[in-house]
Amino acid sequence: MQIVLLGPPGSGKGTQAKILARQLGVPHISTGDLFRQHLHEGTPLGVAARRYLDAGTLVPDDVTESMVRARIQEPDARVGFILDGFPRNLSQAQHFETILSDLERALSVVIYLAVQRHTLMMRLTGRRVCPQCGALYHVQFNPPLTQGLCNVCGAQLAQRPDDREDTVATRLSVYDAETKPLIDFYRQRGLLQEIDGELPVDAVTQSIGGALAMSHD
């Protein structure tokens, strides 16, 4: 199974990708993890990416695409993969089709986790982290025993800059502009399976399993 997971920030893509990777025995490929790996190892692609990051500019699509191309050719990904965070825009999606064609491979299915904007805002802005031990909480879904304090070490919980309301609104607007067009792109190719991402985690996993079974028939 060669799967792309689509969905806005806060839709649960990362959570579902990890579960699916375990169930299917294929790697979960996150572009964020790829960047960190290449930067840490100082690969030619990592060096190229760092030049842009150090200059405060976006890493060009071709660098990201090259990282993905190299990763899906590694032995563990030859039986399949779950891509999380790529493609991010139409240009990447089109180039990814070329990459797969060159490698004589094809996507099995594109899973789109649909979540309403107000739910995304609630999920993302409610997250809290312990600056001391890194424990994660949510003011509504996973609150600490004592408001504002970590259960583990008692430190004052903090909100990450990325989870502040204005930052979240910007991230969602960027998603709408760049990534949302991929929904129609893959729908037109008969690959898209839309899943209700507002359901509990287990129910979302079950729905994805049903979608994969349908696409595999």
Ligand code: ADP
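Write the structure block of the form predicted together with this ligand for the protein whose form predicted on its own appears above.
There are no partners or other molecules in what follows, just the one chain.
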């Protein structure tokens, strides 16, 4: 299973990718998480990526593409992967086709999570993350059992700096200008499965399951 999750910031890619990764036994590869990890560890890649993450704009393609190329060749990704947040523009998508054909692999399906803009605003500004284990919460839609603390590991939850309102607006415009064209790109290749991402988390997981079953036929 080589799956790409496509959708605007806040559409639920991370939430669904974590569930699917567990169900399917393939790694969840989030380019955003990889960048944040590099940033946290202070690697040269992290230093180079910082200003783009802070601004809510895209990290340059060459940096992003070589990071993905390396990651999908790690042993755990031999059985497949769920890519969350890549590709994010047309040239990344084109380059990704080259990467996959070099590795003699192919995409199984692209799951597009469709969510309206006002829902995205609410989801992003209310998102909270566990800095320790990566679990995702929402102050309203998916609150932790104890306010401010992770259900899984007990750590203090945090807000991503780029989830504040001004950066969210930039990220949504970057999505419209750069990422949206990928919907047609993958539709033309017969890989796109559109899912109603407005539904509750469990219902979205169910419809993705249905779409994956169809893409097997």
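For clarity, a rigid core is taken as the largest C-alpha set superposing within 1.5 Å between two forms. Residue numbers count along the first chain shown, from 1. Only a predicted model underlies this, so the values are computations on that prediction, with no experimental measurement involved.
*Asks:* Please check if T125 moves between these two forms, taking a CA shift of 2 Å or more relative to the superposed core as movement.
*Replies:* Superposed on the core, T125 moves its C-alpha 2 Å or more between these two forms.
*Asks:* Taking 2 Å as the cut-off, check whether the CA of D176 shifts that much or more between these two forms after a rigid core fit.
*Replies:* No, because once the rigid core is superposed, the C-alpha of D176 moves less than 2 Å between these two forms.
*Asks:* After the core is matched up, is the C-alpha of L145 off by 2 Å or more between these two forms?
*Replies:* Indeed, L145 is displaced by 2 Å or more.
*Asks:* Taking the rigid core as the frame, how far in Å does the Cα of R36 move between these two forms?
*Replies:* Displacement of the alpha carbon, after core fit: 3.7 Å.
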